[in-house]
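Only one chain comes next, encoded as structure tokens, the form predicted on its own.
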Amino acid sequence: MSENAYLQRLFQRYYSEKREDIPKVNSFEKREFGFIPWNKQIMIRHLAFRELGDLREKLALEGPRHVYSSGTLYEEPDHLDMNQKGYNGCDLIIDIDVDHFFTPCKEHHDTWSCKECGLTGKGMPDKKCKKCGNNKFKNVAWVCDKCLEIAKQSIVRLAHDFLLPDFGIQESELNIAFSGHRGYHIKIENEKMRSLSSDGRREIADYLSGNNISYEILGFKSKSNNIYGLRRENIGWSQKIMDKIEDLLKGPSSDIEHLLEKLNFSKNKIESFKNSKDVFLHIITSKNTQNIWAIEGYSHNGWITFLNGIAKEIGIEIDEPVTIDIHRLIRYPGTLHGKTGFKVQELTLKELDFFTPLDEPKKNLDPIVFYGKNVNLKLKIIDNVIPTIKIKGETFGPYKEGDIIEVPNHVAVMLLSKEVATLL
């Protein structure tokens, strides 16, 4: 039996074991669905269900790989005819996964060979591979507690940072769900949002991300020699700024240097800033000074450059174009991943402040949904490297190209799902 055959099997169990675990979403009959089958890596679309047992009939029969339901709602989301579903909205989709920004664990994990030349590194390939300028590459891509713990704790500085006090949205309008591998996603069902245009969605991104900033409209300016800065009574941005830059002055000369230096400022005047810091503070904490912003050697440019940094500390590393899309499908909540096995697990605010994936002590919402201390697997490695993999408290790995393993039934259906094992 293939790799792939397998893995379709087990999902198939899975699904008819649990089926009255697939949730119904709201507006489901409106919502295109799209499934991702084992024997190709095409997704299916314009499929559309009426009634939850019919979809759960399906995903029972054929045991995808990978299952999506649209952001959207449709008068008929199974149309072929993008034109002719009859768009009735758009909710807000918000992506964050590991995979598209910088975390140092990726330094350890996460490897990379480029298609042309076959040279291979580690964490995130350049854009273009430097041996011979290629810029394709293949990702072998890992989870751990530390990349997963910076994506959820980005989700939640979305919602309390940002959307609910900034947006207005109600926490009853977030559904909130763990992806199964990298990452996370919101879900907003709000009306005034799913009216939003693809322009309209991409502002919010923009304000979300921290691109795009206007200082001058926050009230940063220059008037006769003198720059005048920010000021915290201003809401939104302009006090997140003001906030951020308090405790960076407040906080070690270290932070500072830091961040200057990520910013190309020269010694001189990253020096210039770390002794004027006290001065500084007392101009943006104190009421009665008139906000005078003046350090030697930052000029009106200067200052732009360092908010710039500042924004780009408080700002959410997002996924945009699944923001800005009005036609995205995202994954069905209480599916399977089908490059790990694990669980699409939908949770509460209040339920993520606690959530660990790799070792939830919850049983509704362990993600894991494979573990088994008492079924393993002999497996034949066939990747280069297979870092460690640290899962439900134990460790595994790291493995060669040939090791022959025996593994806990979850660790291998992960490795299988990534393709990286055969099975013996």
Given for the second form:
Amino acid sequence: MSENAYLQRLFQRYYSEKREDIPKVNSFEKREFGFIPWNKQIMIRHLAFRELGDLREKLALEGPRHVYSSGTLYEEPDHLDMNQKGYNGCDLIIDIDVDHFFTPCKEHHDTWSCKECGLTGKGMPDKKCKKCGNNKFKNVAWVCDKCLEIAKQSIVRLAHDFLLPDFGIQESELNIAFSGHRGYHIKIENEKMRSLSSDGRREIADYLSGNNISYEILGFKSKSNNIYGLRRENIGWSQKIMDKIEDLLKGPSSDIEHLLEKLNFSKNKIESFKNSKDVFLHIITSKNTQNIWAIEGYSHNGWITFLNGIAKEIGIEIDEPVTIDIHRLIRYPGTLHGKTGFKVQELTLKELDFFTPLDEPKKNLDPIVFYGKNVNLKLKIIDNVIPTIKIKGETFGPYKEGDIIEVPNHVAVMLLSKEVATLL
Amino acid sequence: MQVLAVQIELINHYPWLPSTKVIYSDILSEKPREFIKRLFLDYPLDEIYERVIRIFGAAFENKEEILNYKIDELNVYLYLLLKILLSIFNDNAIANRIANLYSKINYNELSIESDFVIYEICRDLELDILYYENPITYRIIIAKNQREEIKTKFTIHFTDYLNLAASMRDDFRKLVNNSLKNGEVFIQKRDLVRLLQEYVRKKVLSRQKLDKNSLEKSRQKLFKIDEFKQLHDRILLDWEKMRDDHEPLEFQWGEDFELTEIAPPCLKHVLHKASESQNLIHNERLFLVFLLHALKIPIEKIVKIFSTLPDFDRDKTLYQVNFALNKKYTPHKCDTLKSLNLCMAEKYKDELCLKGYYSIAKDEERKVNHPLTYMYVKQYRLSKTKIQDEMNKGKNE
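Given the form predicted on its own above, produce the structure of the same protein in the form predicted together with its partner chain.
First the chain shown before, then all remaining chains and molecules of the complex.
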């Protein structure tokens, strides 16, 4: 039996046994569904279901590799012509995926190879291949508790620093889900937000990420050789930036040093900043101040670089196209991710705080549905290098091509789903 | 019975308000043909002609005001007539000009309304607006010894804000540069009025999309009313007369080529938008000015291109175009255009942009990395074709 056939049967059995675990999302019958089957890499779109039972039945019957539904509501979600579907608005979707941002541990567990010349490397590939200049790579990305923790913290910050206080969104409107692989998404179900155009959604994406801020509009300006900075009293991004600067100045000097180094400031400038730290803190926190930002070596451009660095620390690295696109499909909650076999796990904001996807103690929140400590499978590794994986408190690997291994069911499902091993 | 959110005077003043449907439900339920017939019967023909032609005339000349603009009951009827005419013309350039002018007029009128009237208008539009009797402070500007508190009486829910402001693509109106708290954007009255202007502009532009046949049928039906046909023909005649003046791509570049022949898709795209009086975003404006300066296009011609834009202000444009010239800004490279999302190579599948060209001097295939390079290559190719054509012609003769 081929690996895919094996996995498909496993998925079919799961969907048969766990029918009740597949939830019904709001406006279920108005959403478009899409499946990716096991036998080819294409998305079968334009599907719709009147009843939840129909979906559950289809899942049990076909056990698809990936299952998606639209954030968009349509009059006729199964119409083949997008223009004839009858657009009824779209939920706002925010996707945070480790694939899109740097984490130090990627150097240990992610690999890439250039599709043109075959050059290989670890971590994230450059924009273009160093050897041949091609920009297409084959990436092998691995789940890792550190990466997932960073993604989780981004979701927590997104909710607590942006969505709830700034956008006034209710916690009950947030539908958070662990994607089953390398990230999380939030679907915001809010009637008013459904009317937003792509342009409007782009504005929200910019607000969340801090892209395209104009510091001049926020109040930063140079006048007569003086630089007048931002103020904390100014609601919005100005306040966020000033809060962050205040925290930075109140913290250890090493934090300042670390940030300024990252921004490529010279040693002299870093020292100069550190020496002026207390005076600067006084200027930005005092009410009776002229608000002149004067640190030796910092010109208008220097301050802009600094502010950009601060904004980057505050902003959330979201997958912007997902937020902007009004016809995007996202993973359906409760279904399985075909690259890991993990479940797309819905979570409340409170549950998210303590959620540890690779070692979740609460059974009802555990995305590793094929957990089988005592059920071992024998596999042959067919990929160059498999990094060390820590899952359910146990460490597996590293493995190399040709290794014959015996691992618990959930690890085997993951390795087979990732197509780096074959059944023996 | 529906309750009116605003006074009837306001509806005469601003016929695009939703409450118009309540007060004038009788005429709005009529078919266009009946409505027009009744209009010509109820009101003096001369006055209708004069006022409508004045509006179109001002729009065609890119004026920012309409002489003797009247606010009365007929104003409501004329607004509806205007919308019917626009859908019969079915011409984006005409529609944009009318929408720009009409929204500007309304901006000027709204600007002098009291805060409370603005609030009432927003309510009628079902905008989620909060009105504060006592202004609230949301920003402080400190420079030297001056401390200025920025206050407002208005906040607007971010969804309504974005539905109106996002398409304007203006840095000042970007959400990230504004004060947002609990879902409310703090907004000054003048900015709120500017959003209302945008609402009016979109409202004038909104029209039922008809296919060719249906449009022709509607036309024929309405043209049976002689007065309407005459009015329509007169406006069309005015438009055709003005058209030459409004053709922004008439100027020549180099010796023998029109700009449109050799312009890269990025430039064509922006010029087309301008010619249709669509709004240009900040970066598109910069790109256009810098490139046209590099092509040594006369200043008055550059200003003329901008004169069709919804927010055109001659003095400001002249100042900015001159400023860019004095500063000697260089035009954007292809890489910059790509990063600004202004590159149109993929959209228009332009072969020269996508595949590059063969450089005889360097004896190699090269990529186009600058719009100016594109134009030189295109000019070279066209001149070669022209010489070849002339040679062939000579042979044949």
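Numbering follows the first chain given and starts at 1. Because the structure is a prediction, the values reported are computed rather than measured. Under this definition, the rigid core comprises the largest set of C-alpha atoms superposing within 1.5 Å between the forms.
- The two forms, fitted on the rigid core, differ between these two forms by less than 2 Å at the CA of N83.
- After superposing the rigid core, the Cα of P321 is displaced by less than 2 Å between these two forms.
- After superposition on the rigid core, the Cα atom of P252 is displaced by 2 Å or more between these two forms.
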